[in-house]
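What follows is one chain in structure tokens, specifically the form predicted on its own.
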Amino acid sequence: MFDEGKIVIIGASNVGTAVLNKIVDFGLASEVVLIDINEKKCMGESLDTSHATACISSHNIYIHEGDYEDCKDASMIIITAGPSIKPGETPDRLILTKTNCKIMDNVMSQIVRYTKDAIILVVTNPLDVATYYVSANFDYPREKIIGTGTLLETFRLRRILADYYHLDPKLVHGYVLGEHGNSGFVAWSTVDIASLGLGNMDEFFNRDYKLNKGMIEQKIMQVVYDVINLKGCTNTGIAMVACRFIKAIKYNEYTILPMSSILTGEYGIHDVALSLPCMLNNTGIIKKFTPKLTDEEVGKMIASAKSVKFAMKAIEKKTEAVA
């Protein structure tokens, strides 16, 4: 038996206490357990945040420093440990492979001491890797392991589309696919505004010009260096990124959005973790879906799937060919 309301996030970075402070403005939760090897900062930060909430009226939430043994009766543990790119680094998240994924390795073995019933919800980066580590290494139901994959850069799409045509960018539907990097790609063929069609767009808004597409997903691809760049880390997006899915399970939806997780023979892809939309509810994944990509889109997941494994040739522990 678990909590419902009670969630563990593994550590207490910025990534991770973004996760926390956006769980606690949105209510998602009634109990959460920070755990970080940085035992001091993970009591800063849950004694700061703790103190924070008898601001909330609305609701009360136990906030406080844990260890693993606090993952036994939890509904969701989201893993956010391992470090990120910083500013100046290569821009590009499959660096991290092997540190992260030895990081992984740690989590995912206390973690399977105490539950393989909460669903986990994996954060870190390079994050199709780290999903893929964490599902084929564990003996751990893959339906409840979910890697926030594209829903970012889908986000980052409909915002960024939204503000070319100067519209609400809740009318902008469609995905990013692939991975979550340097390799995913606008899958342009799902792409619609407002049911009207995203071909007619510069039409009805009288543009003199067609949009440029090619740079609408280089902004995409770029805008987490910048943000890195300028602010140091990135962490707001993807904390609101994480209540989506705590949402999502939490009011158990039956939402489609694009996830991370092992493909099967979508596409001909095997053995490597990339996004697709996938239909979740309280109980994890319930279903995975292939939209009808045109040949070039096809060929983009299968370069991403190629870039992806490539990576994964850096880690130490391997269970199946990955070549």
Ligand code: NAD
Second form
Amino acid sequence: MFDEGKIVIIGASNVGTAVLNKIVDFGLASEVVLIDINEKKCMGESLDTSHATACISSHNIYIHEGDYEDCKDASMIIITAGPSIKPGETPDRLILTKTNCKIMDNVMSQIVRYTKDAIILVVTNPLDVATYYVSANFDYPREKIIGTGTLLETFRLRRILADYYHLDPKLVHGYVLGEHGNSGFVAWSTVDIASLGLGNMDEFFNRDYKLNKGMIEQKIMQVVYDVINLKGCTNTGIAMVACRFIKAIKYNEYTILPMSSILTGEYGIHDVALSLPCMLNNTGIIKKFTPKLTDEEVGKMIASAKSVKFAMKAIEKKTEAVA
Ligand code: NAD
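Switch from the form predicted on its own to the form predicted together with nicotinamide-adenine-dinucleotide (NAD) and print that structure.
Let's see the whole complex now, leading with the same chain.
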């Protein structure tokens, strides 16, 4: 059954407003609240989007700017506060660690004053550092904190492979795992197309050359920086990712998606947040899966953990795990 409920979005810029607009288009809540240190922006964005709800095909959703007290009865909170990488900057989300952990501190300290019930979806980068930070440093049920993780890269994998073979991206199954960032990797051992076997596709499509997996993987990891350099930010793909999570939670789907959460021994990894396939329902993460990866893929997962842990050394505060 669908839970209409209230969604609070923190951060009302490129990503926050794209998420807002998709929630409204899909009718995923009865009320959406925008919070940002830039109150004028919240007011303008919520007013603008509220006018779209008057269309015959729209959902009559109550949209308004608000404050943290609105979290009290929210069913979900989406954190998009904090800057992104700008065009021309070092192409590595981990450079945002210090700045955005301070913002996570500010945001999460406010949230916990009002709720421990809402499911929190972390979108802010560096995604795995931010997910770790809010999960490890605050008294909040961990299963209710989800980082969007590598679902966006997984969508990119689907799109890029679909373009390569000229087919529907929804036929592509499998995962990008590890860091939402440069050390993330395609778990090729999980990838399949239409249950026909990835390894058979070149023959089915009469390709003279074997699929160049390295090139596909490089494209997936690079394309984010291409988008940032071309349009100044990424927001549309991530908004769809956020809505995929919102739908899974609000419809109590028991679906399985790659998402970021703190690992507790999976592949021998502790005390760092990374993406694994997890099962999700309206209470949050209910099960984490450790697919049978190749030794090389496990090595990449461990390298991802090292990379994110290394970046966390820049955080001054709290976190027993980063010492
Ligand atoms: P942006 O710089 O345009 O906007 C950030 C917003 O956060 C601003 O409106 C700012 O006023 C607000 N903000 C800053 N400090 C705040 C605080 N303490 N409380 C409330 N609001 C605060 O950034 P953007 O392009 O909208 O991106 C937002 C975040 O989403 C970035 O960290 C970006 O890297 C991340 N992102 C993540 C993914 C993903 O796959 N997880 C994809 C795209 C972008």
